[in-house]
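Read the single chain below, which is given as structure tokens and is the form predicted alone.
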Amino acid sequence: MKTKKFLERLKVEVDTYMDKLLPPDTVYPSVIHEAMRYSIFAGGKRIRPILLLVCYQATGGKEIEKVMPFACALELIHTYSLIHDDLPVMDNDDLRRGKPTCHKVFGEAIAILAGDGLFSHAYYLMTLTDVNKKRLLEAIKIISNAIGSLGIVGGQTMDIKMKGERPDPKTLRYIHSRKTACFISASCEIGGILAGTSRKKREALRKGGLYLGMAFQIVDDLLDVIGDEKKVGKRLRKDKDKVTYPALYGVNGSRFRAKAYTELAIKNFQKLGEASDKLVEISKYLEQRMF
């Protein structure tokens, strides 16, 4: 309960900043800004920006307001990826975060443009980050790799290509590490970069975030199989033709692996010393969010 309240408090802070940093829906052409805001404020846990902020503080960062634009940028990128992922040509979802998907409300063309708008605005927000420019450039390099063809785009590509194919461990790890874990890993590492942390601590954040991201995606796979649709906020039992952990290892085997990856994440985060407490709590909370 303590961790849940902590996450909810930071979520409110992130949402408050995003409301200020996004163009109002009254700005011409209003429909695109309305669609962008609709998808951003439809819900979401804000895990990626929260991880950046927690890692920033855990490695010596003092004023989160200075890095809040970059944290918000991560959520804009995440939401852009969800809008495009939900499109009929991709996963064809009609529900996201408990509400109709962007293309169901605004049509496919505006949904695509809303995703494009969020993605480009994210990079504008990064430039507003009030840190040493060398650190900022390094952070931008890390996030760009994590969300491009070597990260999210590559993972989503293989996710689509492997539909209906027999799952194998190597391909499964590739898809999950790229489409989810790389982004979460980057969120953690960037928090340390913006704080000016050491290479050693930065590596602990990178590895910890990668393992946390793997655990997070496995739990998402499990939620699709045994979750409550009302609580999850999206259509479930839709991944039966995809390469997933339950498809390869079953429910119990997937739970075991989610726990194992969580323990690896915690082991790496603990290299930060006492400053890792919040990251350890968050890791445990995310693994247990359905059990």
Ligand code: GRG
Contents of the next structure:
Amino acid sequence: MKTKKFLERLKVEVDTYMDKLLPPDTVYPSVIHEAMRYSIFAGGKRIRPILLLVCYQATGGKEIEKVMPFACALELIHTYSLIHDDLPVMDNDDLRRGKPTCHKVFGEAIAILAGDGLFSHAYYLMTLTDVNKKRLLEAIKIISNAIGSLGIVGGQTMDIKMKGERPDPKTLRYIHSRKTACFISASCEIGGILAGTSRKKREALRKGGLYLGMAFQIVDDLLDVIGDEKKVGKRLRKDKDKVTYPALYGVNGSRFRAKAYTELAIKNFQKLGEASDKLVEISKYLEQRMF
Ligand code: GRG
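Got the form predicted alone; any chance of the form predicted in complex with geranylgeranyl diphosphate (GRG) too?
Below, the chain from earlier opens the complete complex, with every other chain and molecule after it.
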């Protein structure tokens, strides 16, 4: 309950900043700003910005308002990836975050542009981050690498290419680490970078985030099999022809692996000492989530 409340409080803070930092939907041409805001505020857990903020504080960062623009930028990029992932040429989904997907409401062309608009605006927001410019440049380098063809784009490419194929452990690990874990790892590492932490702690955050991200995607796979559509907010039982952990290891084997990755994440986060308490709580909470 304590962790749930903590996450809800930070989600409200992130949402308040995003509301201020996104162009209002009255700005011409209003339809694009309506579509961008629609997908952002349709729902979502805000895990990536929250991890950035928690890692920033765990490594000595004091003024979270200074790094809020970067935290919001992560959510804009994530939402952009969801809009494009839902398109008919990708996963062809009609429900996301409990609401009709962006292209169902605004049409495909505007949905593509809403994703593009969120992506570019994310980089604009990064420039508003009020930290030492060397740290900022390093953080931009890390996120750019995590979301390109060596990260999310590569993972999504193989996710699509492997549809209908027999899953094998190596390809499965590649897809999950690039499609999801890279971004979660970057969110954690960037928190430390913006706080100006040591190489050693930064590495603990990077590795911890990577393991946490693997567990996160395995739980996402599991929810497709055992979850409740109302709680998850998207159509379920849709991953049947996809390369997933349950397809390769079954429900129990996947649970076991989600737990093992969570334990590895915690082990790495604990290298920060007592400051890791919140990260440990969040890791355990995410492993048990039903949404
Ligand atoms: C370069 C950002 C970018 C995208 C282009 C479309 C695409 C390539 C990638 C899609 C990647 C994708 C959708 C991965 C799934 C990751 C995942 C677990 C999504 C669900 O995240 P949650 O549970 O969702 O954090 P909420 O709605 O809570 O934010």
